[in-house]
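Quick heads-up: it's one chain on its own, the form predicted alone, in structure tokens.
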Amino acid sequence: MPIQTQLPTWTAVAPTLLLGLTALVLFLADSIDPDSTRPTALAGISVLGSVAALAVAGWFLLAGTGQEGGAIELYGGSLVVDGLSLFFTVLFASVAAMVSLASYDYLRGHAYQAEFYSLVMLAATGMSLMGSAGSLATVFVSLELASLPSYALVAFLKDNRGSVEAGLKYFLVGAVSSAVFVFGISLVYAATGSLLLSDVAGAIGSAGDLVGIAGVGVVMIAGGFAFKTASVPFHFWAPEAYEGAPAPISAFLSSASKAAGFAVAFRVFAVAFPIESVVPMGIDWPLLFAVLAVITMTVGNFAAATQENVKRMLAYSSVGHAGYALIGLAALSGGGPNGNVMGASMAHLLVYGFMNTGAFLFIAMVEHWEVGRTFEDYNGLATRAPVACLAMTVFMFSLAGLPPFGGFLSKYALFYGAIQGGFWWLAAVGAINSALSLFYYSRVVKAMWIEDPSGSFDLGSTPLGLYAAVMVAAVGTLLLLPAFGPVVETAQSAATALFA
């Protein structure tokens, strides 16, 4: 039975509230004893808060909250709780839990640990709100709530010039992007007279002479989303930020932050700018995203193939994966199987959340061991850390889309959905790019398992938190194999509701 028939309506946002309350508890713990660092307690609070949000969101999703009986609207429709928002909250909370667990070792010896975990929780709260945003005003506020902590987290290593420089660049590019985004919102408001997504959808068809203004507004809003998802041509911040940031934060940004951008883009474009109304007016945003998808996946994969630094390779490959996920918007059409292709993109983002987070956390563990950052530095690493390297192998092959891993199933569903919608050429470009990605992902596996070590490794002690987080990500990636059918069906059902 749906939760809304048993509990007060406001409890539908309980997963988001749990994430926000966890941040406040961490602030409280720090204010009571600011001079003491208790890494176990702080990491424990952060992990428990994330797991609690994950459990509640999963419970609501399975119980049909916001699905059976329609979406739950709060604050005049500014917040919407439905299958899409709960699906993405599961993803955000999962990544936040793994990153918090991994940070237990990564932050050893660092000051301001409570602030670190609080910022992670605040960013996760903003991402969860992005998935629930029912108006363009809520979209902007939640986007900033997710972005501002992220800027600080990238620059968290204050004594590291690369981290500070990456944080500054990320902040400056993000500020420009926010300005473009909010100007686009103002143009849409000028043309439609509303910020509520459902009202914008009703008014944009009668924009009349203001259709040009509305069109420019839609393009500028798409630009804001392109920044958040690290899509070309707004991707150049990603390699710098991911390389300079603490490795757990690189995992957080490349998985959860990217998924948040897609969550809000799916809702805004599907609900506020219905294809049947705006495409005949000349606002062909699916074509815009089709061009972006092709360029993004191609540029990301070719750039990744030329890297010698493993972390930077993963950063560029995340740009390529943004191109795959963009198919969820690019392959939409009037009367097409839109729910199937968008739902497949959502399922791909969930699988990507586990395999990409795990890959970045493996790099964090390698950094902890002071092995090095290039492919050559990884030579023979499997002789000293076989289980961890086996997990990294699962991540690499899954990211490449090799069967039978989760990445293969999610890409297959995505490309099949595009073909069903008549966009076979998008699927073909995606498949070619996926084949190219096998080149650079397999370089990591070859270095770890086949190449002889160039020197002796002195790995020292095993970082328990990092190791556990990598194993959780690996198990999550493998568990998605038998569970992929229900996952993609849930995602497609949630996406279909947007087009009802």
Second form
Amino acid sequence: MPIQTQLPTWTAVAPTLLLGLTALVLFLADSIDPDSTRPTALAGISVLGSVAALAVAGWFLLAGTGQEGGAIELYGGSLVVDGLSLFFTVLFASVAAMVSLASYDYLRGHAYQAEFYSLVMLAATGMSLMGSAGSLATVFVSLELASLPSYALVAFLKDNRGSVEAGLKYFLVGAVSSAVFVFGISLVYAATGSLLLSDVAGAIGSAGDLVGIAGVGVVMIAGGFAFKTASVPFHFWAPEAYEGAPAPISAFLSSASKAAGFAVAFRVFAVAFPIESVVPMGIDWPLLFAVLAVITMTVGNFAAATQENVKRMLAYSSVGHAGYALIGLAALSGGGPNGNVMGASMAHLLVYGFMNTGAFLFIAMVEHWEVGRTFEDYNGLATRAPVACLAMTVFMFSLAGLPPFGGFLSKYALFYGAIQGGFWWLAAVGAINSALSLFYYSRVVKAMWIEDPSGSFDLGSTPLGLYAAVMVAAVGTLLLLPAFGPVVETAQSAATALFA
Amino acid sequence: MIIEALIAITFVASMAVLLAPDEWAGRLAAALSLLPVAGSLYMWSRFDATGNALTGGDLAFETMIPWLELGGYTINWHVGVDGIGLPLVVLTTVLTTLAIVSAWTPIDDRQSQFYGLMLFMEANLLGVFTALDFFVWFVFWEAVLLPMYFLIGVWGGPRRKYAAIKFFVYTNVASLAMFIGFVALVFGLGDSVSSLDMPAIAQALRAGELGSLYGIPAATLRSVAFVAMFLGFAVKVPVVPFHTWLPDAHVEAPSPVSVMLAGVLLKMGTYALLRFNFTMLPETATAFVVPIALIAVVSVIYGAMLALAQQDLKRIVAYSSVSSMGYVILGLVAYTTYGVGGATFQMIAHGLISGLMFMSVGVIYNATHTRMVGDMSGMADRMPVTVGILVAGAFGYMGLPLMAGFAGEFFIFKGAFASTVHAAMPLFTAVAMFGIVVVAGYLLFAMQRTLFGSFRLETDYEVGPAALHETAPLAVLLATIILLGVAPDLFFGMIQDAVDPLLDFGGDLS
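Could you switch over to the form predicted together with the partner chain, since the one displayed so far is the form predicted alone?
Starting with the chain above, the whole complex follows.
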């Protein structure tokens, strides 16, 4: 029995509402006790709220909400709840929970803690809305709702020059991208007369003389997504922002925010600009994304290989991973097994959400220990913190795509999907890049385990929240190997529904 | 479900040991590793299978559970053992326990991590020898590399980082070549297979259902895939000229790790050659018989020559592995019951004997802190028991009757002489047999200089008899070697059962 017959329709957005509500509860807690010196309560509310959202979204996903019997539409189709939006909400809520848990230790002694957590929750709400956006207007609004808190969060360490600079850079690039994006929307509106994705799809085929305008609009919209997903050529902000931001925020941005960009890009391009009708008109956006995917992978990986700073290496590798995920848009073709490759891309983003968040949180832990930032500073770290280093090893090998970790299967599924769609050359470029990435990921592992310590470590106390979050991410990365079957099947059926 | 239990228990044990304090990690690891030993011996006692896992017949302890579906191909959790897999499972569990015990003396740093990794490697090795779905198998196959990389890189000798990276890069690139070759075959089969199940794929390939792929005709595809897979596995075996990572890895690895490397990891290569190249593409293998037999013979002779030229005891044993594994390849390509069965038997025999050799060289090194032939002589005066076992092991290596090595080599030569795959096979066999002489040469030469004569040692260490926990694993190994030499049928019967269906293919055998 489909769930929508039992509950009022608006409850379908309950996961998103829960995230937003948590942000409001945090504001309330802050107004009651503005000088709170008890971060436990704030972090606790934040974790609880995101876990609740995760649980509800997971329940809906399993119950088939918005999947059996078609997507649930609210506000005349401006918000859509279906498999895709629920799948990504699970991802955002998991990352938000891990980041909140980890921030408990990272923020110790900082002012404005309640603001920090509520900004994280607001950003998560925005991301979740991005996944549900059914009209270009809600796409834009939710994208801004996700972005504005992120700018503030990157600059959160306001006594730290790097953090403020990164925030400013992120904000400026973001503002320009938003302008480009919203202008693209207006051009599409001009050509089709609608903002609703399904109506755009219906009208764009008969755009007639306005096809040129629509094409420019599509390219500009793609630019907006390239910014959000840190893809070339709008990736310049990413390494700076990830490096300057507090490490839990780097984790949040590089996995959840990036995934949000993909969530909305998948929906907009699959639903509003159907390949069958726009490609014959000359708007060949799969080709555009194919070029972007190849360049993004290659640029990200080569830049990552030359870094000396671990956090910066991860930042560039995150650009590289945006390139892999772009295969989900690039390997689409009229009539091909499009749902498979896009679903594989979604599954990769979910695995990435765990392994990449975990890697950045490990860096947060190392920053907490004040060990240092370069590969050399990591030398021999495993002699002092073997279990944490084991977790980091899991993340690194999983990011590189080695078995027996989740990243191996998700990359395999992704490249396999591309080959199936006839894009074997994209898969080949991806596989070569993936093999190259082993070089810089294994440098971290080598430094931690094999090199002798170059100095003495004084690690001090174990940060419990951070430690727990890293462990959750590591266990998640490991469990996603045996549990990958249901994950990829859910993702692929959700993606296939978009092309129906 | 006993195979799952075995793998799961070993995984859990590795985690438990990793978290244990260093002081008793070694004891705990040895105690926990007895569980898989007991499990594998139980499997052996209850073993009941008549057939080959890939080509049909009954399979023991089989489980098949659907796992996931990727683009039309089902991936199952499919495990089971036949007469080829079971001996290797027993070898893995027994050798791991002995290697762990033999590590108590030399490993004095970060013990819990060391033993945890050893058990982690064991769990994955068990997976390699039991998995029957390509995907599951590949996950285990690659996962073996990770602990080995750390075991060499962290606990190895002075050039450990170089050796670890070289090992990792060589074998990883080899795996990639193999992977591409195999996947090309699966794609080439088109609709005739719907899963990555190895038995299904093997049977489809043997039935000649391979089609063309991207315009490449089936015959070419078969040859290219065969070569890609052969290269991938040949690096692991290793055969000349892909053997250069092996001496580096062996010399730098601590002795217990060398035991695992020579005893079990090299068998992964020949096991996979048997399962993939020689089972799935028998016609192609018989077409390539001359180059393969040539590689085998060159490996035998050249490996033995290299061993003869070494000054380091461990290097001698390391190069001798290249030589011995050459026999295994020769047996495989012979395509007779005795050839292929003997090759499988020789995998076990070589695992035990090379394990014994590395372990006893390790015991001598622990006592003297040198492995150079020129630095010592007359060790027999000070360590009579260890030296006695080492000499016995060396005789096993040379193929002394009533020891496992004799049985293995005898079966291989018998099978290779009788082989009809190519007219030149008897010639190749005769040349390869000459290798025995060289083996005897370098082993006797090295032993005569280091073990016998008057005692002399060019280090500052006082040398006395080895401790009980150093001698006991050697004794167990020697007893097993003799047991298998006296009664090869403990394993050979089941090996034959599994090998026979494999030889039954319609191809041209002449």
